[in-house]
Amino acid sequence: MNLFESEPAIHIREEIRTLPAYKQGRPAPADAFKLSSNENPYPTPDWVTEAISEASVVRYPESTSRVVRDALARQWGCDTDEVIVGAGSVSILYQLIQATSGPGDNVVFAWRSFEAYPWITTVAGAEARRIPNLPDHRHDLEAMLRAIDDRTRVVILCTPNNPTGAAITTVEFESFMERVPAGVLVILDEAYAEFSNDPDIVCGKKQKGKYPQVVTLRTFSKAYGLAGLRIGYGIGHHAIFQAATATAIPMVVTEQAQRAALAVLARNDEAMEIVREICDRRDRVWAALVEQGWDVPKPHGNFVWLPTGDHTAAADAILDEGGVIARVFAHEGIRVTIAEEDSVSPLLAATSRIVAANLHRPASDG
């Protein structure tokens, strides 16, 4: 029953009124594989469950996640004040944009990239400058540099890029940083960094301390399998994080999340064994797709990108019929998470049918 007879006459910013909300990956029925949200497919380890069970639910969590920050500082070789923890790395991204950007400012990022970038920028009142990816699905760093002006406050580099899987090399990143203005915050969004095993790909940990304007974001959601607890972190200059902390909603990182993060950090080697299994599976899927005839970018995350263009809806229908629920980007492509081993055969069977129907490339390619 609708309790209200009319819409309230309150002012809502027009850009917010028309802003589409972030959409999760589709849920999957019981007889299908959910490959739409880049989640870790393995069961939660007993030692994570035990750590969560020890958390209090009647007390507020420690608001700065100090113990987690101490542990991360030791891992990264930096001061605790150079670490920030939030409810997923996206919440820290939100804080950074709020702290730096407002009406009249702009934020530059590649597109297609992480869907949260445009709406986080718009909520801050700034202009979202989407720079199209190169034909090989990588960031067009030269075009991004040209898009920077005196009102650019932030540039976001997503590497490995979600959803295309392409990544930025160290050489490309350092060349970019030589030319980006010193007053522009550069966010290196490395939510999938643990899945990148290419030594040529830029690594925020190796770049640490070189550029005071760079913040590296990481998450416990993907490689560490804590997506349901929402915890991520950033590494950067303490002055930037002082400003970002001022924009945060207090105490959003639960004690359960903090304890789970400490547990996986303490058993990092076991977590990385799972990551290696996923990477091996990803590489097998990618090789099989190439053999089928797909022009698929080499993936560096825990997913593959199917560039189906205007055939996307038809290709997704074939995946759906084959019991594979993937993440669809209308008229662009489909992102498919690398999940349990049992999902590989249904996935490759469906992609083979897509190729047979000649739906495996943008319509303009024939």
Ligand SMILES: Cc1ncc(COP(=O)(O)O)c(C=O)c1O
Given for the second form:
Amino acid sequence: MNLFESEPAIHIREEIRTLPAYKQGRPAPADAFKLSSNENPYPTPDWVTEAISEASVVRYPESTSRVVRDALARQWGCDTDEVIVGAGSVSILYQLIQATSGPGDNVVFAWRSFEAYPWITTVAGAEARRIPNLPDHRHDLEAMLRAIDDRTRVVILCTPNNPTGAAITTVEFESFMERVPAGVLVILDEAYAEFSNDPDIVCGKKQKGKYPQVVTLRTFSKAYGLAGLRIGYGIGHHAIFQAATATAIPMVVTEQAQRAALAVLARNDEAMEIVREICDRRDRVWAALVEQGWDVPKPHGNFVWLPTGDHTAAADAILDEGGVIARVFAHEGIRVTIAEEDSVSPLLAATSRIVAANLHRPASDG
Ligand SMILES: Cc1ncc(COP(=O)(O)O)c(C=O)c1O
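Having seen the form predicted on its own, I'd like the form predicted together with the ligand now, please.
Let's see the whole complex now, leading with the same chain.
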């Protein structure tokens, strides 16, 4: 029962009133695999649970995540002020765009890419410039450069790209950086970088210190299995982070999240062992999909992209029936997370049924 009978006469900004709500990956019933949110499938290790249990609930957390930033600075070989920590990397994205972009400004990014980009840009009051990916699902970096004008404040490069899995090479990135205007903030969103083991793919860590206008974003949500705690980080110039800190909600990174991040960093090799396992599984799934007849871009993250176009709803119904809950992008395709080993057979059985029904290619491909 509603408390109120009529709507309040409060002014809501038009672009907010019409903004679609952020869509989360669908939950899965108990007998299905949740492959819809690119989460890490493994149980939380005891040493993470112990670290969390040492955190205070009655005290506010230390607001700058100083100890985590110190640890990351050691890992990256940079100054602590060149590290920012937020409640997930999406929170840092939000802060950076709030700090740089407002009405009349624009933010350029590839599309399809991470759904938060247009949402965050619109909330800041800026224009979201979506530049369609190339037919092979990679960013169209030349078109992105052409879309930049004197009101462009930020360009976001997502590599590996969510949801297509394609990535930007070092050569492409460096050529892009040679031509991007110096006043534009370039956000290198590397939420899935740990899963990218191709030496030709750009790596923010190897590029560090080369371009003062670049911020590299990473997260503890994927490779490190801390999605539920909300903690991510950025590496870049301290002046940019000073501005981004000014736009943050104070003390949003909990002590639990900070302690867990320190615990996983201290056992980095174990986290990377799991990443290697997922990468092997991903490459196996990709090879099997190609064998089945799919035209799936080579995946560089912990997920695969099924470009089903107008067949997307019908293809998803088959996955669903087969106990696989994936992330659906209507009329475009389906993103499937590479997760526990037991999910592989149901996934490949369902994708083979999709091929048998000739639903594995966009309708225009026949
Ligand atoms: C490309 C990309 N960037 C950033 C994020 C945000 O990650 P988090 O806020 O959990 O660190 C995600 C999450 O799915 C993502 O796919």
